[in-house]
Every structure is written in structure tokens, then in C-alpha cells.
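Shown next as C-alpha cells: one chain only, the form predicted alone.
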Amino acid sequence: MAVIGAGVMGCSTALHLARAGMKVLLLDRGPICREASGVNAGTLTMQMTRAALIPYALRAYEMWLRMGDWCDGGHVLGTACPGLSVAFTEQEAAMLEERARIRRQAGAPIEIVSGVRAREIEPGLSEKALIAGHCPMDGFASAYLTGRAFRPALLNAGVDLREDCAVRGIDAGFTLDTAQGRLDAARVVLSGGVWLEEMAGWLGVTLPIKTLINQLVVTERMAPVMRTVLGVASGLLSLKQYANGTVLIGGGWQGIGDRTRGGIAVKPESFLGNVRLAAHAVPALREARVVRAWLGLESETADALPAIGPIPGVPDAWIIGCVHSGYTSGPYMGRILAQAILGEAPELPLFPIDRLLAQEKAA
């Protein structure tokens, strides 16, 4: 089995392949868990993740939060905490309360709270908070972590890891043209994020995958001025304080790059936009300097939701990608795949492709 793309996902898959007793390849591009996987904003949380996914984000969360018991003691700092997703305007209320009911429905412990409980949870909260929704189980990691985490476990289950050796192409019979020569595999995952479009195109499969180029801040070290993993209505912030005092603010606001490119700049109103509501949600971080701003690349299908399957009318590949808020459910998501891969029934329902390949076929 050849594993093309070595993030969370991918690496999670080839772990869980290869302890079921499958000879493995893990390939990528770079080091393990550089791209996406390794320059996210680390969040776990119930409160950003989509209802259809909560199942599975949960189960996520535990793996996140136990990865030394299943991962060779390999770990990403995984904090759990209180979330806090807080409205601002009446507008804000209404549409948090509909999106945590939904939530609830899916298993999320999300209830709603006033202002004052609010800051209760998080004193660094501000008071122009009208309500919030509360999760218990939210939390937060490093994401610069991830790769080497999963590096030890991988090795000790015999994982054949291939890094900075680049897939150009597959031919017939999964003969793969890399850039440490022509590889055979008897079976292959695509596992690549935002190039999962190029990669699905190998194999004559046309996929479109839409590209964000997510930019992340983070603050000097400041004394403590949060607690909780915080965002807002919109969407548009996340926000968390680590144990050494820096803060890490993201949300989705968009720079400069593309799939080709990769991330090509920091976009200045984006950046703007970004600090101030962070600093509108906690007033402490009017006080903060900027140690640095990056991107980070994500994927996402026509209907939004993941890519996990088999790939149609080509026996023996499979793909795992797209999924929203990818870093919470990552690990999990390549645990089920691996038992769909092996013959087993998974756990919780794959998500596979033939819905988006009828899409593009009637346009």
C-alpha cells in the first residue's frame, strides 16, 4: 500500500494500515506534517466543527488528547479546556443559538450561556458579550508537533517513510514516478490536501477542491489573559493562549497564494481585521505585539464535506481529504478509513466521492 501525502490523515492511515499487519509506503513531498497538518491553529473544538462531523470529531478529540497511549507516547501538547463561541449582536444570538441546538442534536455538550456566566468562564473576555456557547470538551494543541508525534510510531510499526520524495504521477498498475524513482504499489491512498484535484486527475478522475489560504498570528509572550479556546458567531476568530504565554489568533481570514504557489503573502486588511477582533473579544490583546503572521493551506469539496472513499471505477485507491476543521478529526478519520481499507466495517460512515464526481458530471 502506497500512502501519498504524509498529514495528519495520511499518516494516521498508514499507522493503522500497517499495525493491521499491511506493508506500507508513506510518501510526501516534504517532512511529514509540514503543509496543512503542521501549521494550522491547532484547535479542537466542537464549536467550529460542522454537525455532520461532530461524531466523528469527538472521537478525534479523545485520540488527541490520550496520543501518547496509541502513539508511542508521540505528542502535540493536547490541552483540553472550556470553548467559548461568543455573540456580539442580537444577529450574532440568533445565529448561534441555532447553530449550537444543531450541534447538540450531533452529540456536542454546547450550551448557551449569558454574558456574565461567560466572563465567569473566561474573566478575559470582554463585557460587550451579549451571550456565548459553552463547550466543556474543547481544547487546543501544537501543531507544529504533528509530524514529529506521529514520526516514532510509524517507524516502530514499519511504516516505509519516504520524505522530500515527491509523486509525480501514477501509471497503469500503480507504478508511481517519484523523485527518488519508479515505485510499485499494489494499492494507493491519495492523501494531499489542496492537491488532492492534481492527484485524483493521475488516476483519470476529475475532482475539484477549492483552495483557502488561511493566515494565523501569533502574539510575544504575555502573562496570562485567557483560559479558554474563544471565538466568535461568524467564524471569523479563533483564539487560545499556550502554557508559554503566547497567543495564537486565526479564524479563516484569507491571504495571499494558491495550490500552485502554495502561501504567497500576508493580505494587510486581512491581518488587520484578524488582531482586531481579537482584541475586540479580549481587550488584553490591545496590548500585545505581533511576533509573526503565516498561511496555511486548506481544502474543501463543491458540498463542503469530506472525501473519504474509494475512488470509482479504480480498484484498489482510496482518498481521505476536505475535511472542515481537518486537524480535530484527523486522526480519527484515517483509523476508519484503515478498517474500510482492510475489509472491516467502519465505526462511523466514510464520505465517499461518487456524490461530487455525479456533481461535476451534470454541470
Contents of the next structure:
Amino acid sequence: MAVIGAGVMGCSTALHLARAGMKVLLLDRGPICREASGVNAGTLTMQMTRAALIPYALRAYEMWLRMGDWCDGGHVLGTACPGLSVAFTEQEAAMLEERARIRRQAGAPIEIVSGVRAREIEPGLSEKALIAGHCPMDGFASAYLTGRAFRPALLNAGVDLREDCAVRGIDAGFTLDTAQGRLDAARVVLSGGVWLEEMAGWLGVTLPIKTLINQLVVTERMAPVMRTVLGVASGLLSLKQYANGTVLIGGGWQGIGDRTRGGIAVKPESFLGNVRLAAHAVPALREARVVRAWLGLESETADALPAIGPIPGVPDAWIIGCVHSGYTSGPYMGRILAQAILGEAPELPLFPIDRLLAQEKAA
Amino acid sequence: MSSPYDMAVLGAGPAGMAAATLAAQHGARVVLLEESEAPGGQVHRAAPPGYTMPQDADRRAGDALRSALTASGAEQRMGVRIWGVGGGPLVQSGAAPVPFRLDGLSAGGQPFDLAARSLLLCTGTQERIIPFPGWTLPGVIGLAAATILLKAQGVLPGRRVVVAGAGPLLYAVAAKLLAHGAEVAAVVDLATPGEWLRALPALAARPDLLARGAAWRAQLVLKGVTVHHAARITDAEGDDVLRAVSVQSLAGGPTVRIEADALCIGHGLVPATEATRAFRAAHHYQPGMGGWVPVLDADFRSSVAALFVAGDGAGLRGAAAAPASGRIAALAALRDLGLLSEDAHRAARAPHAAAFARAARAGGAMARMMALRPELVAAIPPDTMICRCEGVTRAAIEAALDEGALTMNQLKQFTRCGMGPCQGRLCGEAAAELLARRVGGREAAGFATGRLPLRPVPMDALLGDFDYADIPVPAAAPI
Ligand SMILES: Cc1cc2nc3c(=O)[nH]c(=O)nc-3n(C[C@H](O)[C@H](O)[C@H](O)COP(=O)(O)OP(=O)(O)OC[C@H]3O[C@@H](n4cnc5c(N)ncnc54)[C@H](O)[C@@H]3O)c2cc1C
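Moving on from the form predicted alone, kindly provide the form predicted in complex with the partner chain as a structure.
Then the entire complex follows, led off by the chain already shown.
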């Protein structure tokens, strides 16, 4: 089995396959987990996850918090804490109630609380909050540790990990044309994040993938100003303070970049908008100094649901990616894809891409 | 944003002052931006208001550059902190070309932005300090930091001072300390007398520098200051403050303990590349020029259209070469913008090119004296702090390397080294060298991707007053 792309999706799939006895080659054109899976905001949240993915996210949440148990001691400093999704206007309050209801139906333990109650849960929260969705099962991780956390477990499981080994194409029968020469595989998993469109193309499949250029901002270490994961009704803020004192400000504000060049530049106007929103939610952030802003590339399909399953018309080829809030669900998605590849019934259903290809043909 | 300037010059040291002056003299609309209160840079640092400082060669040269600048009519914006660079090449692919954009905080703390058709970076250098036990003690300061204290305000870092490290700054600082009445307990020079001798022929091109260096040395001899050659500081000791340092020959052997209440130490200078890295300009590793430098042509054009780099940020060539490089770059930018004809450009450029070549020879020899010495990195004990912002020791870095970190960006992720407020400006050199030992050199180790802000920025100043309704919150994601 060749797994192409060593982000969280590829790493988890490769690990579960290798543990089941498969001979696995895991390739990445760069170092392990240096793209979306190493630079994301690390929010392990139900309140930003799409409703359809909540059952997956809940199981993955447990996996992140107990990563050491199933990943040979590797960890991403997974931290459990309450999560709040806040409404500042009447319109947002309506949106929040509606979204909390849908997510609650999907299994997320979210309840609506008053602004006063929200401030008891999060004393750092602005008095301007009208109501909030409160989810006691929330948390965050230090995503930059993902590669370091997976690497020893992959090696222990016997995975042949090739970093700095770009795949340029795949010939029939799965001969991979790579930066380290031609490599043969009986099966392939494409786990290339925003580069999945190109990868699917190697197998003659047209699968349009949209690229989001997400922008993140982090402060220097500061005295504790908050203790929850904070978001807003629209989902366009994710805010938490790590144990070391830094506060990470995210929420999917867009910067400049593309698949070819990567994340190119922070957009000053989105930078300013994002930090203003953060300071509106937690006023004490005004005291902070911003030390770094960066960009990461997130993938999305036409219907914004994941691409996880067999590749139609190409036996023994599989795909995994485009999971919304995919860091949260990542390790679990890899596990169920591995189950399917191994011929077992996956615990929860996959997201086959037939729907996207059919749409493509109809269009 | 108002209409674009023809040229924005970032950094008002000798390169930036000379460049802005010349461009303005040719009729270009120029803005010169600088973090300090007054133009001057490190070498020609102006005294703050209320301080009168003795006249010396540096100050006279600085004053000359300053008055030419003022007379030229170039717009000067001093005390501003530029934290953001954008526009130019940093646009969505396929988008129409736009000017460069700079985001900053004014001297009064107000956010502003401006646009410019060309950008000249004259941001100089940073100090390199290779860590050793005790390097974070109060009382241990950089050689460059010491020159700022001494030059700007005549402040002494201590009463009994050890001066250690590499390059001409050693003797400049020691002489200035003596002139200001401090006791110099010792000078500890990494170089052998032979290495200095071999640099002499290049220095002969600049008899003024040679004479000044000789005068510094003479003062040390006069005051009976011991100079330890081919030696390094192994240890700085003290509780809350520095008490003593230990000195050892590079060849090994016993250490000598010297009591002191200050240690001024520097292991050379490194070109400041935050902005060129943020612009994704091409860089190459040139140890003789201070390390990673942007790839530039003879006119100091970078690989990015309309982006120029001059002065020490283009590769260490010293204060005397800096104005010439700034002028060459400014003229090329004007030519590229169509503000100067080919012929006028050629004629105007010639004298500066000659001046640069002459000065760069001496500057290059000095830069080579300050090149990084891998043996200092090899000697760092395991529990010594490399990244003081994030508390990362050498042992932690080695552990991450054992676990497979292959590049500077990955080392950063594995350890947090370089993720604090200094963003790798202090720890980057030692960390990169530790990585280079494993992966076969600095080229292979690479450098950390340039990130905004270029300097830490206070949120309060950035945010200003705003209403919630003014925040352009994008449309919500699908549920
Ligand atoms: C800035 C940002 C913030 C985010 N915040 C959150 C959050 O807070 N919570 C959350 O749950 N989710 C978040 N996400 C989403 C999450 O990060 C992603 O859904 C998830 O990491 C995707 O993992 P992946 O393995 O599919 O992709 P990636 O991690 O991008 O992995 C794809 C890999 O494929 C490799 N590759 C590409 N082409 C080739 C080739 N030709 N040959 C070999 N290898 C190749 C790449 O190098 C890369 O390593 C965020 C995303 C971003 C970008």
C-alpha cells in the first residue's frame, strides 16, 4: 500500500493499515505534517464542525485526548476545556440557536446559555455577549506537534516513511513516479489535502477541489486571559489560550495564496478584522502583542462534505481528505478508511466521492 | 490608501539615507521609514534630544548624510514601526499588478499604511550570539547593543567589562568603553593575530579604517588591557547579575576566570532578512557575507520585481560601502520606473560603483572575520538555553533532531525554538547550525519562512476604536 500525503489523514490511515499487518509506504513531498495538519488552529471542536461530521468528531476528540495510548506515547498536548460559541447581535443569536439545535440533533452536547452564564464559564468574555452555545466537550491541541507525535508510531509499526519524496504521477498498476525513483505498490491511498485534485487526475478522475487560504495569528505569552475555546455564531472566530500563555486567533479568515505557490501573504484587512473580532470577544487581548501570523491551505469539495472512500473505476485506489474542521476528525477518519480497505465494515459510513463525480458529469 | 510613492526606503542607516537622498534629488517621490527617532542607523546613530555627544568620524559622516537627506526633500517618517509588507508580488495569482503596501504604526501609535511603486530595504543586520552557559544573565549584552548604549547616550554597560567575540566591533567597543572611563578587564578575540594580519591587505584600500583600528588597539595597549587571541568565553557566572566569566583557548586547556560586572559579546552580524523572506525572494547562504542573504544582481535588484536591498542587509560590507550600495540601488529603481534614462543612469551610477567596489573590499574582509564559527556551536553544553523566548535547550533541539526534524521550519514545530517574540532573530543561528551538522550544511537546513509581523505589534495600537458592525465578518460556513 502506498499512502501519498503525510498529513493527519495519511498518517492515521497508514498507521492503522500497518498495525493490521499491511506493508505500507507513506510518502510526502515535504516533511511530515507540515501542511494543513501542522499549521492549523488545533481547535478540537463540535461547534465549528459540520453537523454531518459530529459523530466522527466526537470519536476523534477522544482519540486526540488519549493519543499517547494509541500512538506510542506521541501527543499533541490535547487539552479538554469547555467551548463557547457566542452571539453579539440578535441576528447572530437566531443563527446560533438554529445551529446549536442542528448540531445537538447530530449528537453534540451543546446547550444555549445566557450571556451572564457564559461569563461564569468564561470570565474573560466581553459583556457584549448576548447568549452562547456551550459545549462541555471541547478543547484544543498544539497542531505543530502532529508530525512529531505520529512519526515514532509510524516507524514502530513498520511504515516506510519517505519525506521529501514528491510523487509526480502514477502509472497503471500503481507504479509511482517519485523524487526518489519509481516505486511499486499494489494499492494506493491519495491523502494529498488541497492537492487531491491533481492526484485524482493521475488516475484519470476529475475531482474539483477548492483551496481555502486560512490565516492565523498568535500573540506572545501573556498572563491567563481566558480558559475556554471561544468562537462566534458564524464560526469565523476560534480563540484559545495555550498553557504557555500564547493566544491563538483563527476562524478561517482568508489570506493570499494558491495551490501552486502555497500561502503567500497575510491580508492586512483580514488580519485586522480577525484580531478586532477576537478583542471584541475577549477585551483583555488588547494588552497582547502579536508575534506571528501565518497561512495554511484547507481543501473543500463542491458540497463541502468529505471525500473518503474508494475511487470509482480504479480498483484498489482510495481517497481521503476535504474534511471540514478536519483536524478534529482526522485520526478517526483514517481509522475508518483503514477498516474499509482491510475489508471490514467501517464503524461509521465513509463519504464516497461518486456523488461529486456524478455532479461533475451532469454539469 | 493614498497615491503610491515612487519609492519607499525601509531603514534610515547610511544605505537608506543615501538612497532616499539621491532618489529625491532626481525628482522621485520618496518616503524614508525608520524605527528610531532620528536617521542614522547603528553606525551613525543620532543622539537623542537633550544629549550632546562628542564629535568623532562616525558622527561627522552621519551628520553629513543627515543634512543631505534633509536638503533633498525626501519625506522622512521616523519612529515608525513597519510590521506588514504586502502588495507587489504578494497578490493572488492572476490579479492585476499592484504597488507594494507597507503597514505600520506611527510615532504616536496610530496605524497607517502606504503604497509605493518600488521598495528598497535597507534594514541592516542583527547581532549573532552563540549561546554559552550564563549568556542570559543580566550584565551580558551584545557588542552591537553596547555600541548603541555608548553611542546614543554614553551609557556604560558596567564598571569592569569583558569584551569578547569576533570582528572589529570588539576593538571599537573596548576603545569606546575606555574613552568613557570604564575598566576593560580583558578582550577575548576568537581570531588569531595571523587572521587579522591576513585581513590587512584588503583593509589597505581604506586607510582611514586601518588607522582607526590601529588607534583602537593602541589605546588598549596604553591602558594595559590583556587581549586573549584565539580564545572564547566558556561560561558566565553570577546569581542575579554577572560576577565573572571564564575564558579558554580555542585549542582547549585550562580556563582563566575573570571577575567582571558586564560582558559585551558578539559573534558577528547577520543580515536582517525578515522582509525579503516575507516577500519570498530567493536567498543563498554566503558565510562571508554573514549567512543567508537575498540573491541580488549588481544593481541590488532582488528576485522579486521592483524590490531592492542595499546596505548590510544585502550582505555584510560595512558602513563605508553602505551609502554607495544604496545609491546604486536607488538609481536602478529610478531607471526601472522610467524616471531616469539609460544614459543618465549609466553616467550617474559609475562613481558609486567604483566607491562601492573599494569600500566593499575592506568591508568584506571584516565580514569574513565575523563569519560564524561552527566550533562555538559544537561546544554548547546540552543544558544551555538556545531559544530564551521559549526555553529550548540544546538537548531539546538534539532530541528533536533525533526524532527526525529535517528543516528549520520543522525544527521550529518540533521544539517551539524561534516561535517567541524574537522570532528566531536571537536563536536562529545556533539552532540552524545544530541542524546543519546533521543534514549536511546550512543550505540543506534552510531557513524559517518569513512571517508577519516583522516586529511584534501591540494589539491595542493596531485595533484602534471600532464598532462591532464595522468588522467585515465573512459569510458563515455551511452547517
Ligand atoms: C490554517 C488552518 C486552520 C485550521 N484550523 C482547524 C481547527 O482549528 N480545527 C480543525 O479541526 N481543523 C482545522 N483546519 C483543517 C485541518 O487542518 C485539515 O482539515 C486537515 O489538517 C487536513 O489534513 P490532510 O491530511 O487532509 O491534509 P494535509 O495536512 O494538507 O496533508 C496533505 C499532504 O499531502 C502532501 N502532498 C501534496 N502533494 C503531494 C505529492 N505530489 N507527493 C507527495 N505528497 C504530496 C502535502 O505535502 C501534505 O503534507 C485548519 C486548516 C488550516 C489550513
